[in-house]
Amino acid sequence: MSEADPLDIQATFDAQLATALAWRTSTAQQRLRRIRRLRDAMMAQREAFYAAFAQDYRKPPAEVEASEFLPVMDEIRHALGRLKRWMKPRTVWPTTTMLGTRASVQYQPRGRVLIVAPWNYPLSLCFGPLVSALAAGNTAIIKPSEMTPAVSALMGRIIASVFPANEVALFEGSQPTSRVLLELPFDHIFFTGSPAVGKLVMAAAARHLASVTLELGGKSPSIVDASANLKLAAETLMWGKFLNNGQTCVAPDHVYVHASVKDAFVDACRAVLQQRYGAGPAAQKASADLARVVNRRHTQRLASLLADAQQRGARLLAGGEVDEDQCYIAPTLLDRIPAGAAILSEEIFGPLLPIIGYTELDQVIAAINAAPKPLALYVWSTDRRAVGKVLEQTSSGGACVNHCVAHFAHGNLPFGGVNNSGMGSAHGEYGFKAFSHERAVLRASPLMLIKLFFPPYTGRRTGLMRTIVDALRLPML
């Protein structure tokens, strides 16, 4: 793949600013119109889609309609239904010391911004975040992966199909093509990536100081009490775990497993491996609805996790087959896993799903209060007080009880995560606000209670501002 040329990179981005300074006063019917002919600029391309992906890494299309087509079209049907909500002014109560006062909060698009998202989920992570960016009123730039080239390169002829470059632009390319944008002061970068890019790509927005929203990984771990119900343990878990073969930002990426129902639930998982993929390896390999690997370098990493941890002593409970020729991990299940293996420490982003036994949820909270706060955290149980324990004692990006991943396609919820897995909110409402400016609007009156506190400061009122200090310490009603 080239990389895009920075001189139109340069262009792109100097004629984006009279448009975003134009487009500060759009209506919501102004901006609906351009969501909706992304929308079916989208959809014309549907089974084109379903080639490219398959073209990337073999996705099966029912997976490109859950998890690529699905939440773009759910983003869409949101904001068609509630922008103009999204967009009025919310008037705000005076304050005390405000009194006399009208306040209220006025929405502003951020300006010119740049949209980077990851190949694991290139149509999903490009054309959401742009739903939300032109809700909100703004130009934008987008670079895809440069891992998922049919995919991207379809993307960009769907933008260049809809949009005049000085409105939105897509720029494929590498490293190369990243640094170039990077450099560029947008109002606001919107990231989708590993935590590691993630901090290159927010000291680089520090350089303009431009706003970001990050949404980054972690081992997101889960938890299967002695309580849960097993067979929904698994039938959720292996979904979660093996969609897109893995390589999800929100997967499973460890279970802790009550010791008591251990072996119940590696028996449950395996019956519904082999029920979805194939009874045997042979027949999991063949099967279309395993998508592979992305490329053969992550193939590589992933086989010399597995390889590692093998070698340390650890039990291989299902799958372990690899053919890194053709990008392929068989979906895989593994304990007894030493401390010292790489699988413990890194992010997993593939089909193998360390499992370890344990016996007191005291030492399971405590083991992930010591690791990096994740992206998403998991717990089956039918205990109230042992999940409110977990959700209480612990943080994370977003959580869910007896579910997986699901929570990413709810869009009334937050989606994001919390230091290291992230910071910033997206999707619906949330979304729409991440790509806008919170402008607090004040408008004073003659009576305003603030006169008071102009000078000249003489003893009469020096002393009604102490009166007024110390009513403030009273309780409101």
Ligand SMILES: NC(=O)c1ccc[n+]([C@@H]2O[C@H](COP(=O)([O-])OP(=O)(O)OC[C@H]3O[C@@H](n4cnc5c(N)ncnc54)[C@H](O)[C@@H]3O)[C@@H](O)[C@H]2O)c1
Given for the second form:
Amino acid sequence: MSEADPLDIQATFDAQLATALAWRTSTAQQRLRRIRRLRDAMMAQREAFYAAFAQDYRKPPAEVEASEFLPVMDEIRHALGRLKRWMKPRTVWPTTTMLGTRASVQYQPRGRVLIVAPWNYPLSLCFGPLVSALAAGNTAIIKPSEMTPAVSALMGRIIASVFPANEVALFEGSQPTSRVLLELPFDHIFFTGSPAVGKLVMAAAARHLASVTLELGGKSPSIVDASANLKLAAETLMWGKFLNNGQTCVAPDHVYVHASVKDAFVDACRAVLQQRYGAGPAAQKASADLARVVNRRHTQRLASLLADAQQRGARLLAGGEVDEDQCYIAPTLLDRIPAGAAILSEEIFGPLLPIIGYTELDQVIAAINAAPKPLALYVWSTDRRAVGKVLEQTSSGGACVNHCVAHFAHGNLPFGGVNNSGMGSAHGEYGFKAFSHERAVLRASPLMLIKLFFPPYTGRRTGLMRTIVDALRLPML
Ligand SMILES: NC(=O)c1ccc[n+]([C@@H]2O[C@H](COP(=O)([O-])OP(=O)(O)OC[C@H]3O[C@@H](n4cnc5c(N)ncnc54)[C@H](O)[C@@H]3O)[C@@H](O)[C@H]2O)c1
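Form predicted together with this ligand, following the form predicted alone:
All chains and molecules follow, beginning with the one already shown.
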């Protein structure tokens, strides 16, 4: 992979300053025009995207539609319909001591923003945040992943055809290019990727006190309890796990299943896999509906997680076939994984699903709370009290009940992690706000109460202040 020229990056960043200042006063119409041009150029390359995704990791066209175009188009549609409302300054009521003033929150573009994206949903995770950045009135520089070169190159051509570099630019490259970009004093950095690199990005941002949105990963747990609809659980979980061949930040990483329904759940999962991808190993390998692992290095990483678990005594319940040359790993279900196996501590990010039997929900909750806070948590149950208990006693970026992954596509929900799985939110209005500065504006009047707080501090004035402060003990109406 060739790296972007640092001088070119610096010149582009410098050139975006004047645009960013001019765009502070941009109207909703001007911003939407940019977004529409991006949409039209992207959709004009639909077939080219199919080919690029096939080349990079044999992603099926249906999954390109459902997990790349759909989220971006939904983001665009949302912005087209709502941007005017989002941009409107929000008037707020005066609090007691602010009587006599008027106040509002003004949404300002942050300025020049950097978007760094991972490889697993390269289009959705570059253009989705870009739509939010443009909606909020920012210029942007995008650094896609080096691991999906065909898609990255195509996105680069689209960006160059729609925007002059002083508005939006895309630089291909790997870590060296990323590092050059992270040296620059961007106003905001929107990073999607691993927690390990997220820490480096946050440290780099700290040098300029750039604000950050960190969309990270981790091990998202799932729970199937004894009351669950097992057919629904198997159908949804097998979809969320094997979509994009398990290479999804919010994929169920592992699943806790109540011991009383574990065998029936495994049978239901096997049936779903056979119905969707073929009855035997050869048919599944030939299935056009399974993407490949992104490259050989990641195939080897997953193969060693599998081998390590098996050597320690894990039992294979489905799949297990590995073909490194074709970056293929079959949809795999495992159980009886002993503590200490790497598959139980590393983010799997591939088509391997550990199934862990349990008898006490409290123990599952304790195990979840003992690990870093995950990006997502899923529970399949028809017992409302059990669902309430899981949602109340755990923390995660997002959660689904009787489903998985789908909350990503809900434009009215904030999408993001918590601590180790990230900070800040994306999508819809939350994405617009991530790329906006919420500026507090207070307008004074000659009759405002706070004038009573000015010196000279006579005895009467001090007494009045005491009365006002004491009055704050009264409950709010
Ligand atoms: N929360 C989300 O929305 C979300 C979405 C997709 C993926 N992810 C997470 O992303 C990870 C997988 O993606 P990945 O392997 O591309 O992540 P990654 O962190 O290795 O890379 C992400 C981006 O950072 C760049 N990068 C890598 N190392 C760097 C370094 N040392 N300095 C500067 N830049 C560097 C890469 O070139 C790439 O563009 C998983 O952890 C997954 O859970 C999160």
